[in-house]
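The form predicted on its own is given below as one chain in C-alpha cells.
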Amino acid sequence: MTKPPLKFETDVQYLKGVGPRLGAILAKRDIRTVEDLLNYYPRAYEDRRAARNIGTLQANDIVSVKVNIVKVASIPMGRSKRRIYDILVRDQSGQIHCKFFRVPYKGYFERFTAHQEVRLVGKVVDYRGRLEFHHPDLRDIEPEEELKDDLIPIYPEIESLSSVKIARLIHQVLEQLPAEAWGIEKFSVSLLTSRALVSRQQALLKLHHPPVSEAASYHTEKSTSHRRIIFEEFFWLELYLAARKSGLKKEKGLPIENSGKKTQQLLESLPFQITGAQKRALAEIKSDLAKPHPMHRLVQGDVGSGKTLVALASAVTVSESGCQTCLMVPTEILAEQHFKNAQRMFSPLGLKVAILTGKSKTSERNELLAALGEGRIDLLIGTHAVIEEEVQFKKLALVIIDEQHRFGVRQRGILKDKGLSPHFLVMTATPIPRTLAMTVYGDLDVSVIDEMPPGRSPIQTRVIYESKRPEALKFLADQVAKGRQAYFVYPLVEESEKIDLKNAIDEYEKLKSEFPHISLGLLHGRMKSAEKDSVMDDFRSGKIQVLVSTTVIEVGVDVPNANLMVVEHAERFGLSQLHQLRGRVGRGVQKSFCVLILGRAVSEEARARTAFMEQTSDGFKIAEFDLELRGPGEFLGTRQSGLPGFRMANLVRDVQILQEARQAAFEILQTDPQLTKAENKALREELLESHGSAALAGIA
C-alpha cells in the first residue's frame, strides 16, 4: 500500500523517522504540521567552505572549527543561584573559551566530555581584550560532513532534536512535496512585483537549501529569501492594523463642538505657557474630537512633557457640550495625584470631579454612582474600578486612560461600551520608538509631546558600584541637609531566598538606624492603600524627608523638593523603568541628581544600560537603545502588548522593510477597500482565518 502524498497539513508524526514521541517534542515548539515544519526557520548558516582554525580566529568572524573539549567549567555569580557554563575547547593551533550565560536547556552541558571531538560553530567576540565565543552552536561530528562543501542551514535545538536531525527532517520534506502541495501564492503579482519579492515557495527552499554563492546574504539575514519571510511577517499585521483603522473611521461617534471658552480660560490661570508640542497635540485632539466618529489617537511624550495637561484640557473641552470624561491610571497613588490638580484646575471654571478607587467606602461610592448617572460629575478618575460594571454615565463622551501598556484591550472595550463610541485618548509616559508605535498602535493616530515645560531642572546621573556606597549616602545626608528630599528604591519588598538583592523592609531599617536624625518612610505595593496615602502626604508635605521605596513610586508621583533618586540594584532594572523612576526628581527649580548603583556580578549588558542613562536624558533615545538590547516583546511586555512573535522579523533590524510593508498594506485597502478585487481574495480570506470576523469590521 503506497503512502498518501505529503499535503501541508500533514502530521509531523507521519514523516520517516518521527512518530508519536518526536511528534510530541516537535508540538512544544507549536510544530505540528510539515507547514509548521517549513516554517521553522535556521538561526544560522554553517559555511563549511569557511572552516578555520583557532589560531586564525579574529573578532567578528563567524566560523566553523572542529575542536576538541578541554573541560567543561559551572561559575557560580556571586552568591545568587545564577551560573556562567565555561567549555574551553582546542584543535592543534590554540584554544578558546566558550561562554554560556544561560542553560540552552536541561541536561545540555552534560552531554560534554574532555577530549570529545565537537564542531563549534559561532561568531568569535573580543570580551575584555579575549577573544571567546558567547552561546556558540557545539555539536557532535557527524560520519558524512567532511564530504560537504555546502552552506549549512543551523536550526535551533529542541530538546533531544539536534539541528543536524530537524535539517534532515525538513529536507525529506522538500524532496516529498509534491508542487501541486505548496498551494497558492497569497501575495499578487502586481504585490510581489511592486516590492520586489520572491514567491513564498522559491523563500522556503533557499531558506532551508541556500545557494553558496550568495553566502554573505544569508549570514546577514539580507537575502531575497529573507527580505520576502520578514515583509510577510509585517504585512499581515499592518493589514489587519490598516484594516481595524478603517472600521474606527466608520463608527458612528458624538462630534464635540463648542467655543472652547472654558479650555481657554484653563490656559489662561496656568502660572506658565504651555509648550508648543502641547498646543499642537491639543489642536489635532480638538480637531478628532469634531468629527462624526470617534477618536483614537495615542499622547506619548517624555517623563514631565505635560501629557496630564493635555489630557484634562480635552475633558474640559468635553465638559462644555455637556458630555462626560473617564480617566483610567493603573495606580491608586496615581489616582489620587491627578484628582488632586484636576480638582484645583476645573473648581474655578464650575466643574465637578469625583474619584472612584477599590478603597472609596460604600456610602460615597452609592452616591458619586448617582451623581455619575445623572450626569452631574463631569470627569471620573480611577483604577480598574471604573470599569465595574456598577459604574453607569449619563453621557460619556471621552475616555482616556493613563500608561496604556498597563491596561489590555479587554480593559480599554468595557469602557467603550460604557458610552455611545466615546472618544478614546491614550497617554504613555514610556515614549516608545516610532518603529514599535507603528506596529503595536498602528490603530491609532499619534501625538508626540516632544518638548519639555521651562523650568524643567537637568538631571545629573551617576552610576557608581557598591563599594561607593557610602559615598552615595554622604551625598544623600548632605540634600537632606539643605533642605531637599529623596528617594531610595530597591527592587525588592522583602528578602528573598532565591534572589541575593538588597530589599526595602530591610535596608529602611538599617538607614533608620544609621541616619537618626532624618525622618525616613517606607512605601511598597503590599501596603494598605490607607498606609500609602498617609505616607505620601507626609512625604509631599516634608515630614518625610527620604523615601524608602519599591518601584510604586514609578508612576505619577510628583514632589518638586524631592531632588536625589538613588536606586539600589540598578542592573536589575530595565533601560525605560531607570528613566521612568529618574523622572521622579527634577520637577523642582533646584539641580537634581540620580544615582545608580550597581550590585555584584553585573552583566556587559547591564553596564551598558547604566552607562547609557550617564549619557543622556532624552527617553526616545533611552526607548531605542532599550528596543535594541530587549527586543520588543521583552521592551512592552508582549502580554498585555499584544505584540506578535515575530519569527524572523526584527524590529529594530528591518526597519526600512516594516515602513514598506506598511505602505502596501494602506495602499491596497486604498485602492480596494473591501478586498473584493479577484487579486486580493487570498488576503482577505487570511484576515478572517487570522482574526476573526473581527478583522473584516473595517472592510465589510
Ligand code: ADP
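Here the structure is a predicted model, which is why all the values come from computation and not from measurement. Residue numbers count along the first chain shown, from 1. Basically, rigid core = biggest C-alpha set you can superpose within 1.5 Å across the two forms. Compared with the form predicted together with adenosine-5'-diphosphate:
- Here F393 does not count as shifted, since its C-alpha moves by less than 2 Å between the two forms after the core is aligned.
- Core-aligned CA deviation for F339 between the two forms: less than 2 Å.
- Superposition of the core reveals a Cα shift of 2 Å or more for E180 between the two forms.
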Second form
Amino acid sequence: MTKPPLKFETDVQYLKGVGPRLGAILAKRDIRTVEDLLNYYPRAYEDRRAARNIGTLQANDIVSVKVNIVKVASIPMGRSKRRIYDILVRDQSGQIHCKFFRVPYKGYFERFTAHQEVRLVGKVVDYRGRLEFHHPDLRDIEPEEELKDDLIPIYPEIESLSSVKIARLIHQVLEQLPAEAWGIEKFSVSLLTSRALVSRQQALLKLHHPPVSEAASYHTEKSTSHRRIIFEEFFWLELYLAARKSGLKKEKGLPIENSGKKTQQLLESLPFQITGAQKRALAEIKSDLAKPHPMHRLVQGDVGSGKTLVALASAVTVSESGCQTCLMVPTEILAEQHFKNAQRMFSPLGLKVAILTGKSKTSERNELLAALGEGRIDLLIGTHAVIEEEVQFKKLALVIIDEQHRFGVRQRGILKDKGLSPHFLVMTATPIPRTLAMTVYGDLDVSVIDEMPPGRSPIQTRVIYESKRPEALKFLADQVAKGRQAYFVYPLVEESEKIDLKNAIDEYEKLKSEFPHISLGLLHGRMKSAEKDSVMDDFRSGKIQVLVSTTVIEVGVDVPNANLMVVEHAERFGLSQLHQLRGRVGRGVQKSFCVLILGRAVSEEARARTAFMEQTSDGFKIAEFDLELRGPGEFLGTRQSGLPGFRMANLVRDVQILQEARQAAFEILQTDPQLTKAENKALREELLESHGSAALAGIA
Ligand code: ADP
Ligand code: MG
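Right, the form predicted on its own is done, so what does the form predicted together with adenosine-5'-diphosphate look like?
So here's everything in the complex, that chain up top.
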C-alpha cells in the first residue's frame, strides 16, 4: 500500500521516525503539521565549506575546520581554584585560541596532544579585538572523512530533540513534499515583483538548504530568502493595522465644530506664545475633531515640549461644543498637577474641571459622578479610576491619555467602551522610536512636536562615581544658594536585604543633617495622597528647595525653577527612564544640570548607557539606542503586551524592510479598499483567518 503524498496540513506524526513522544515534544513549539515544521527556521548555519581555514575566519562565523593542536594550557584564574583552559590550534593559514571556562567532563583535556589533527566546530567570537573560539566542539577526524562543500542549518534544539534530528525531519519533508503541495503563493505577482521578493517556496527551500555560493548572505541573515520571510512577517501585521485603521475611519463619532473662540481666548491668556509645532498639532487635532468619524491620533513630543497645553487646548475646543473630555494620566501626582494647571486656565473661561483618583473620598466622588452625568463638568482628569464602570459622562467626546507608554496598548480600547465612540488622543514623550511606534501604534495618525519652547538652554549631564559624590553635593548646595531647586532621586523606597541600595528615607535624614540650612522634602509612593500633594505644593512654591524622591516623579512633573537633577544608582535605571527623569529639569530659563551617580561594581553596559546620556538630550536618539541595547521585548516591557512575536524579523535590524512592508500594505488597501480584486483574495482570507471577521469590519 502506498502512502498518500505529503501535504502542508499533514500531521508531523505521519513522518517517518515521529511517534507520539516526538510529536509531543514538537508540539511544545507549536509544530504540529508539515507546514509548521517548514516554518521552523535555522538559527544559524555551520559552514563546512572545504575552503574554510583559520586565515579566513570572521567574527560570528559558525564553522567547521580541520586543524592541528599546538598546545594545551591551563591558566589559573586569580586566587580562586578555577582555571581557564586554552587550546591553541593551527592550520597552514594561521592559528587561533580555543578557550574553555569550564571542563566539559573529567579528563577532557587529557585527550589532546600536540600535532594531533582534529575537527573544530564552533562560533568565532571577537574577544577584545582578537578572534577566538569559546567552548568549541573538538572532534576526532573520521578516517574516511572527506569534506563536503556545505552549509549545515542549525536549528534551535527542542528539549532532547537535537538540531541534527530536526534537520533530518525537515530534510525528509523537503524530499517527499510534491511540487503541487507547496500551495498557492499568497502574494500577488505584482507585489512580488514590485518589492523584489522571492516566492515563499523558494525562500523556505533555500533557508533549509542554502546554496554554498550564497553563504555570506545566509550567515548574516541578509539573503533573499530571509528578506522574503521577514517582509511577510511585517506585512501581515501592517495589513492588519491598515485594515483596522480604515475601520476606525468608518466608526461614527461626534463631529466637533465651532468658532474656536474659547480656545483662542485660552491661548491669548498664556504668558507665552505657543510654538509652531504645538500650533501644528492643534490644527491637526482640530481638523480631526471636525470629522464625522472619531480621531485616533498620537502626539509624540520629547519631555518638556509642551504636550499638556495641546491636551488642554483640545479639551477647551471640545467643551465649546457642549461636550466633555476625559484626561487619563499614570500617577496621582501628575493628575494633581494637570488639575491645577487646567483649573487656572479654565476658570477664566467659565469651564469646570474635576479630578478623580483612587484616593478620592466617597462623598466627593459621588458628587463628582453626579455632576459628570449631568454634564456640569467639562474636563475630568484622573488616574485609572476614570475607567471604572460607575464613571459615566453625559456627552464624552474626547479621551486623552497622557504618557501613554506607561499604560498597556490595550488600555486605549477600554475607555472607548463608555457608550459613544469618542475622539482619541494619546500623548507620549517618545521613549518609543519612530520605527517601533509604527508597529505598536500603526493604526494611529501621528503629530510630532519636534520643537522645544524657546529660551531653554540644554541640560548639562555628567556621570560620576560614588567617590565624587561630595563634589556633587557641594554643587547642589551652590545651586540652592542661588535660589534654584533640585531633585535627588533614588531607585527604591525601602531597604532590601538583597540589594544594598541607599534608602531614600535614610538619605533624606542624612542630607538633612548635612545641610541644616537647606529645606528638604521627601516624596515616595508609600505616602498618603494628601501628604504627597502637600510636598509637591511646597516644592512648587519653593518652600522645599531639594526634593528627595523615588521614581514617582519620573513622569510629567513640571517645576520650572528646579534646575538640577541628581540620580543615585543611575546604573539601575533604563535609558528612557533616565531621559524622563532628566526631563524634569531644563524647563525654565536657568541653565540646568543632571548628575548621574554610579554605584560600585557597575557593568560595562551600564557605563555605556549612562555615558550616552552625556552625549545627547535627543529623546529619539536615546530611544533608538535603548532599543538597540535591550531589544524590543525588554524595551517595551510587559506592559506593552500587544506586540506580535516575530520568528525571524528583528525590529532593530530590519527597519528598512518594515518600512517597505508597511508601505506595501497601506498601498494595497488604498487601491483595493475591500481586497476584492482577484490578486488580493488570498490577503483577505489570511486576515480573516488570523484576526477574525472583526479585522475585516473596516474593509467589508
Ligand atoms: P511635556 O511635553 O513633557 O508634557 P509640559 O507640557 O509639562 O511638557 O511643558 C513643559 C513646560 O513648558 C511647562 O512649564 C509649560 O508651561 C511650558 N510651556 C509649554 N508650552 C510652552 C511655550 N510655547 N512656550 C513656553 N513655555 C511653554
Ligand atoms: Mg507631560
